[in-house]
Each structure stands twice: as C-alpha cells, then as structure tokens.
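One chain follows as structure tokens, the form predicted alone.
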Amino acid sequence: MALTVGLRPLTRALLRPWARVPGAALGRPAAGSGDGVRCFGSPRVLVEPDPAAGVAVMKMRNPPVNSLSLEFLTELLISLEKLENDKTFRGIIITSDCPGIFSAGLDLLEMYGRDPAHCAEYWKAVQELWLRVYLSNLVVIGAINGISPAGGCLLSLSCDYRVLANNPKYAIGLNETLLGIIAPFWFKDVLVNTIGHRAAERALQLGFLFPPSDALQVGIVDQVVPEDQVQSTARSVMAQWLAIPDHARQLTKNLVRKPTADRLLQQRDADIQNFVRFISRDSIQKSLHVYLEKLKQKKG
C-alpha cells in the first residue's frame, strides 16, 4: 500500500533504507538481541530489532503524550513499511517510550485553526496508519504501557493482540464524544468487531475510558498483567503467534479483516471530505478551542 502523505525533507530522508537520522538514539544493542544488532529509527520512533527471533519492538517517543501529529504518523508509517519489506521480521511489538502514556491519540493542533488542505493531508495519514497496521502481514502486538484514549485506542485495536499494564491510572477507549466530536465509522467498525455492537454503542456514545479490569472484561484488551511484565508477556504471546505458518495466518487475517478495511477504501475520499467539513465547522472549532484551553490550564 503506497504512502499517501506528502513527502517532506525529513520523510525523504527516512525513506532511505534503514535511515539513521539525528535523535534516533542509535548505537546501542537492541533489547533481547545478539551482539552487533543495533537500534534504528527516526526522531519520534525507535525500533529495536531482534533478527534472531524475527521480531522488532517499535517504541513511540513523541513526548509528552505521543500525540499522533502528521510528522509522527509519517515516521510510524515509514518504520512499518521498512519492517514489512524486510523478510527478516515476522512480527512487531508496538509500545511507548513515554512513561505512563501509550498514545493520547490524534493531535488536536493538526485540526484546530488549520486550513482544509492541511486537514485533508492529516486525515489521509491517519487513514493510512490504520490501514497499514490493521492489514499488516506481520503479527502486530500492542504492549500498552500507559493511557490509550481515542486515536491511541484505535492503534491498539488495530493490533492482533493487546497486552495492557495493570495500573489503575491507565485507561483505554474511544472517548471522542467527551471532546464534542464523533468517532469516524471505521473507528466504530473496529470497536464493534472487538467488543460487540451493544457494548460499543454504549462506549462510543458515553465516551467510556475503560480501566484495565473493565477493558479485559469487555474484551477491548486480551490480557492485563503487572506493569513490569508487559514486554515479556508480549514476547511470549508473539512466540505463540509465530508458531503458526505465516501464509495460513496471513490469509486468515485478511479473510477476517479485509471487509472492514474495504469499507474505508471504498469511501476513502468521501471520508476525507466529510472529516474536513466536520472539523471546519465553527461549533467544532469552538469545542476544540475550549478543550485545548483546559489542557493549557492543567499544564499551568
């Protein structure tokens, strides 16, 4: 699937195979790997490869809360594309390098006070990330080591398996209504597929953020473990998934997920236009303004 967002100078640099760019914290061995295996990545994404296991750990590091900005989305997409194109890797573990935060979701600053062209470009990148993760031939496991609302929840739901840290401060859910906006139909589709129609209907309308025990009970995550066991559990689960022949698992994944992805692919341009119209409304811009002001006050 081709990358659809615009190519900026940073993006063009990242497209070079295994690009090493400033701030990537390279030069140290990857966790769990043999000597000589080095991390690679970009300013906002760190990849720790373990070629012997056929697995890479992708750490999001866009502090303070891993908001999915346009540049961050682009770096995530490029890292995914590199791993998918390297036959060494059969699975990836997506996690966070920001303490207490998996991802706070979409970057509201990409939607507030922006012109329609920018909003359209941003939404293309959001669509693309979901499609790439949701349909990836790799086994994708979410090691959710922090709060994961809205777009962060979507990223988690797109994984094949989700392990959540058992910390009462952490919660996960599609809480868009609390911000005065609505979850797009494809966000809704993934949640319905995961927890069922009635549970999703209530969760979406009320903007539920599920604490770990409730998230496990409703099925939004597959496992809840002590915080210091999230990574090791994700690796153990990965070994179980990689025991299945790739072709059988990939074809089955496509059989189950393609109809959901096709709904977006068939309406992709219309979805972008609807998003731009919606986010450009005065009432929505005012809601975003109010929410951003509240965030500023909290930080102050």
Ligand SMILES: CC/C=C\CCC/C=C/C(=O)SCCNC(=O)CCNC(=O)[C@H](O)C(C)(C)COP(=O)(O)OP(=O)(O)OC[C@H]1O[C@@H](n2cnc3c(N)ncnc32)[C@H](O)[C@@H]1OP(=O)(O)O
Contents of the next structure:
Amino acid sequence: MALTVGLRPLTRALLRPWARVPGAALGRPAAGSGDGVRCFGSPRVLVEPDPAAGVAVMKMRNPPVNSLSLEFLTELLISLEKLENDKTFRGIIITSDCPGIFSAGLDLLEMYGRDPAHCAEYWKAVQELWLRVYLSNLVVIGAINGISPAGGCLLSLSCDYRVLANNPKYAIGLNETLLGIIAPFWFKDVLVNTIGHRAAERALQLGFLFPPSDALQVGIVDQVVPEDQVQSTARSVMAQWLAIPDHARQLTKNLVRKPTADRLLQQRDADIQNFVRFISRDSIQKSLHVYLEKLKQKKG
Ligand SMILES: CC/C=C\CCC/C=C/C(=O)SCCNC(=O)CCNC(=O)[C@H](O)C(C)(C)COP(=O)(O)OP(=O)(O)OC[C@H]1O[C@@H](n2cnc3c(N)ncnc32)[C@H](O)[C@@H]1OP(=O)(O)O
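Write the structure block of the form predicted in complex with the ligand for the protein whose form predicted alone appears above.
Entire complex below, previous chain first.
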C-alpha cells in the first residue's frame, strides 16, 4: 500500500531512511539472535529483528505512557514501512517498552490548545498509522503488556491477534466518552467488527475499559496469559499464522478488512476537517482541559 504523509518539515525530517537507535540501543544484538543480528529503529521505536523466523518485535518506548504524539506516530510509520518493504519479514509483534503501559492513546497535548493546521496534520498521521497497521501485509500480533485506552486500543484492535497480560490494571477499551470526546466512525467500525454491534454500542457509549477477564469474554482480545508469558505466547501464535501461505492469508485479510478501510479512504479529507472542527470547539477544549487537570491531580 503506497502511503503518503503530508507532513511539515520537522516531521518530514523524521522520514529519512531508517534512523539508527542512538546510544545504548544502537547495534545491540537482538534478543535470542546470538548471531550478531542487530536491533534498529529510532529514538521511540526499538525494532528487534529475528530474520531466521521472519519476525520483528517492535517495542514502543515513548515514556512515560507511550502517548501517540506526532513524532512518535511518524517514527512508528517509518518502522512499519521499512518492515513492510523488507522481504525478510513476514510478521511483526507490537509491544511496549514502558512498564505497565501499552499505550495511553492519542497524545492529548496534540489536540489541546493547538491551531487547526496542527490538528489537521496530527489527525492525518493518526489515520495513516491506522491504515498502515490495519492493512499491513504482514501478520501483526499485539503483545499487550499494559493498559491500552482509546488510541492504544485502536492500535491493538488493528492487529490480527491480541494477547493481553493478565493484570487487573491492564484495561483496554475505547473510553473516549469519559473524556467528553467521541470515537470517530472508523474506531467504532473496528470495535464493531471485533466484538459485535450490541457490545460495541454499550462499550462506546459508556467508555468501558475492560479488565483482562472481561476483555477476553467480550472478545476485544483473543487471549489472556500471565504477564511473563505474553511475549512467548505472541511468538507461538505468530508461528501458527506464518504456517499459512502468505499470498492466501494476505488476500483473505484484504478481503475482510478492505471495506472498513475504504470507508475512511473515501473520505479522508472530510474526516480531517470534521476532527478539526470538533476538537476546536470551546466546549471540547474545556473537556480536554478538565481531563488533563484530573490526570495531574491524580498525582496528588
Ligand atoms: C471527531 C473525532 C474527535 C475526536 C477523536 C479523538 C479520539 C481520541 C483518542 C484518544 O486516544 S484520547 C486519549 C485517551 N487516553 C486516556 O484516556 C488515558 C489517559 N491517561 C491515563 O489514564 C494515565 O496516564 C495512565 C495511562 C493510566 C497511566 O497512569 P500513570 O499513573 O502511570 O501515569 P500518569 O497519569 O501520571 O501520566 C504520566 C504523564 O503522562 C501524561 N499523559 C497521560 N496520558 C496522556 C495522553 N493520552 N496524552 C498526553 N499526556 C498524557 C499525564 O498527564 C502525565 O503528565 P505529567 O507528568 O506532565 O503530569
């Protein structure tokens, strides 16, 4: 899938070929490789390749909470595009390097107090990441090792399979209404596709964040395992998926997912304009302010 990112110079600069990880991560041998295979990535995305298996583990590390800022989204896109275009890889495992947090979702500071042009650029990058993950030709498995609200949940839902760590704190769901905002139609579509219409209707309106047992029951994740088994389980599941011939699996995935993706592809600009109009409203900015203050006060 050819994707073009209409970004400003700052973010375009990040789209240079395959930045190497600075500092300690640079050239660190990939876990379990033992043969000099090197990790690569960018400041916020660490990629551990296992070429023999055809698998790469992509670790998100945008501390403290892996919020999906514009820069982070851009780095994720670069990593995904690189892996997609490298015939070595047939599957990726997306996981977090931030303890207890998979991703806190979209970065509220990219939507609060920003001008319309920035909000538009940000939303375009959010769309781009979703399309890239959702329509990836690779097998994409989410090894969800932390809480995963809103945009973090969308990222998880866009994987082909989700393994969640069994920790009651690791809730997952589209909780936008709790912030006084709404999940866009394509977030909603993916949830409906995953858990069904009625369950999605309740979950979306009430902003449910499902703890692991409920998440499994409703089907928002495929498997719940002890925390120390998340990565190994994701690996075993990957092996099952990779046993299927790529062309057959890819065409089938496309058949199933294309209609959902097309709904956004047919109206991307209108969706951006709608987002900008919505998020710029005084009442929505006030809601975001209140929510951000709550997050601050929680710290005491
Ligand atoms: C038409 C369509 C219109 C709109 C569509 C918009 C769709 C939006 C989708 C989204 O994803 S909105 C984001 C939803 N996310 C959340 O609700 C999660 C909020 N965060 C939390 O609940 C908690 O931070 C936590 C993830 C449970 C982690 O808790 P912890 O106690 O470990 O950390 P703390 O709360 O102290 O946070 C540390 C630090 O990070 C800031 N933070 C947290 N989340 C975000 C975020 N999503 N964006 C930006 N910043 C975030 C938090 O304020 C703290 O900052 P500080 O250190 O400066 O105080």
